[in-house]
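The chain that follows stands alone, in the form predicted on its own, written as structure tokens.
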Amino acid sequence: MAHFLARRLLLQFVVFGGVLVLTFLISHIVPGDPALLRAGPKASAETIAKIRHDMGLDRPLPVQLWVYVRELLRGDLGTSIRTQRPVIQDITEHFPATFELITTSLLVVIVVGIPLGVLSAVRKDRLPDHLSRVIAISGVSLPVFWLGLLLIYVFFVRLGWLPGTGRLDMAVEPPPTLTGLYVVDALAARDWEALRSTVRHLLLPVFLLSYVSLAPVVRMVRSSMLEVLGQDYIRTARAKGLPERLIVYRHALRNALIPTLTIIGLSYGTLLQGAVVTETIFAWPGMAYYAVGSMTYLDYPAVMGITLVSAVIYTSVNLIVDLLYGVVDPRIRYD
């Protein structure tokens, strides 16, 4: 095990490396000067060179490329050209919002994908079936951004069921700061206000992002459920007289999860590229929203460290993947 990590540690030092060379070199060879943004459209050419020297930018790329590693070493991600703020103190502010919604929404995915694919294994070619065959497709063709202005058309515009934006309503405070996720900071302080408006806000967005990320799992846990279902095993228990449910989710729901949790941890990234536009659509203040505002102001600095960020959470996502292969079947050891 210590060997498997180190090896994987290692390789997504390599994956992380790669990330930052060209993230840098793209965000460097756009069209576009940040030092003009800074200064404004009518400040001197004097003005804007200033603003360039300081900014590093008069300097070769390899020379701000090695720059930014060397600050990077120490936790500085720099400084956001739109915000004037430490890039890391912004990625902190909005992360939460983002891994909130983001985590949420995998939850919801595993909980109704899982059984709905093992529904329609059990029920192959029945109604079950064809029910979760339409969902899946569905949420696969339906585009994200018409899904969620539907959504929003539909829930806050025609019947005003739901908020439409944001993370709580406008006239109830945020719980006392302890995680940044305003679900798990309610429940500590017991602000039930607080928890009604956020629970109420988290359902539409969390809904677009995981019924589009369903498919996938759903797909997954059919087609692997089918093929566990036909081997020798299975049929002998059958004989045995083992109960049905006995039968289909402890011993082939088990054997069936391998591909299925290699499904789950791409469905977070995903859920990471759908956040862009859901967290766009519902104003939701979270990276994505974030990233969304510098790339349009060609803030570098924040776009950068925004991809760096999440190319750490998705290699990190897909590490805890590979090592729960184990905890599910004891036979794969790690060499």
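Given the structure is predicted, the values throughout are model-derived calculations rather than measurements. Residue numbers count along the first chain shown, from 1. By rigid core we mean the largest C-alpha set that fits within 1.5 Å across both forms. Compared with the form predicted together with its partner chain:
- With the core held fixed, the Cα of Phe95 is displaced between these two forms by less than 2 Å.
- Relative to the superposed core, Val109 undergoes a C-alpha shift smaller than 2 Å between these two forms.
- Once the cores line up, the CA of Asp232 ends up 2 angstroms or more apart between these two forms.
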Given for the second form:
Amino acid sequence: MAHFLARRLLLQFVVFGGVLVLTFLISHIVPGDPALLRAGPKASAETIAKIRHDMGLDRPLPVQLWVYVRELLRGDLGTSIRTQRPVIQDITEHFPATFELITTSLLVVIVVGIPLGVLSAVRKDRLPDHLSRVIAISGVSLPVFWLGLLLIYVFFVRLGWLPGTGRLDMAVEPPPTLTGLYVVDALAARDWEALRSTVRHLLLPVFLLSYVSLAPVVRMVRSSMLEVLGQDYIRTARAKGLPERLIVYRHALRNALIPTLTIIGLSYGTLLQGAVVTETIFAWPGMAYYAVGSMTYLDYPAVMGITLVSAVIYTSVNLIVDLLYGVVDPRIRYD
Amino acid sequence: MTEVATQARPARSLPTVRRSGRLVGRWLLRRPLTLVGAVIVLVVSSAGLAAPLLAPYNPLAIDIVGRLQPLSRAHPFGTDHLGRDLLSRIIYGARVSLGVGVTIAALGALTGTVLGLLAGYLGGKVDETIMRICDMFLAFPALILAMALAASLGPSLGNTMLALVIIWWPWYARIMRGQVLALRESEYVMAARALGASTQRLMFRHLLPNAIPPIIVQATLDIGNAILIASSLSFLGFGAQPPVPEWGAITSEGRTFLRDYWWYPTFPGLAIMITVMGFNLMGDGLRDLLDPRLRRQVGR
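Please move on to the form predicted together with its partner chain, as the form predicted on its own is already shown.
And the full complex, kicking off with our chain again.
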């Protein structure tokens, strides 16, 4: 196991290197000229050339990559063209908002999705099954941006029940920064007003994000449960007279969890992706919101920084999923 | 003898075909949701193919005087901010979205299946290499990578499709590999191996057919997913550009008019939802049909 972990971590760095090169290539096939953008429309050719030189854009690509990696190892992701601030600072500021949104949504997905999938399989082709399938399928079929617009229209514009944009009401001071996660910070500071405001702001985006991400988990739990429930050892367990609840949760669910784990791991990516649109619609000041702005502006240091950070997050999730395989399925060995 | 055989074959196979056709028909009737999905897919595909015949107006014809008209007999879905007929734009949009969805899912599934099978069965270096490449692509939230690619290459529908195929195949590879890993240890594969089956035979005759149902289901569902992502990209401004009648782009154009002209962003979004739901319902049903282990239980 330790050997596997060490090798897997080493490979993590290999992937990371690949991601770095890939991102670098993508951000440098830009047809637009970042120097031109920074210089503005009225700049002379000399000014542009000077800026291009200052930014290192006149050097060969491999040299630019080398410079980038060297700076990266010092923890420097470069300076954003758009905000004129260190990219690392921009990301650090925007990250907690996204993390809070995605993690809350993932928890909702797991807590609601697994029981719904089990219920669907156990009551196959009966009312609970049909209902849970309709919920799941409608969720995965909805365009996030469209449902987001409708939610804002109904709950903010028409009914005025919930806030439409942002993380806090204008009048509410953010809680003192501890983690950057407003819920946690507000709890820590016992700032109930901020807590109430931030929870109200979380409701619509989290509902949107978890609703559209629920289906793959429900579907996977349902189909793998159906498969497992049809197997001989389940019949044996039934024949032994074990209670149905024990059979479902101890015998069947554990074996149905392997494919489900893959899907939950992949869900993290789906959620990050859903966050791009969700944050745009709700003006949620997270990383994805920042990313859309940076990409529209062709702000390549920012784009690279965001991509690298999301790569670290995502590969770590993959690693955890791989390790969990062995925990839930002893048949899979890591030697 | 040969003559008898060639004569006998059509006589034998025709009823078989009819019988399996009837079986599928009966199976569909027992599963109304799958039937609904299939009908939706059929209707939307026909609408897309027959768009020039069905659409009452030219989807690009501007009529400033008739802008933002509410629903009427002349314009069942109203008109947009340039007076274009929304129904016509949505019908033409079916053509755009379906083309995008089918292309992305087909190319992604093909690549991913082959690579996932190789990785899962051969293991070792092949597995490591393929999976690390997978991780590399999966390390990016798909939409962010697609956005980066589309923004760099220049926003267009073609570049969006290219970007989505590039980022789509690893999903299939991972699912396939997971299936193969679990199946590889199963008794029937060990038995086949003990009987001396070649690697090729094991992979394509024993593992592939048993591992493929989730891929087929995923591909059907992914036509819907691809339509969703492509429309999201268009909504964000990185995909189809005006005046292309793409559903996401139309929703994006209508976004600012939602408060007073609700029909404008509502109908294109509804079109996306219904179409994607059609593919999802169909995909869900397909899984049960294609999985022999589940088919056995259908009669239960």
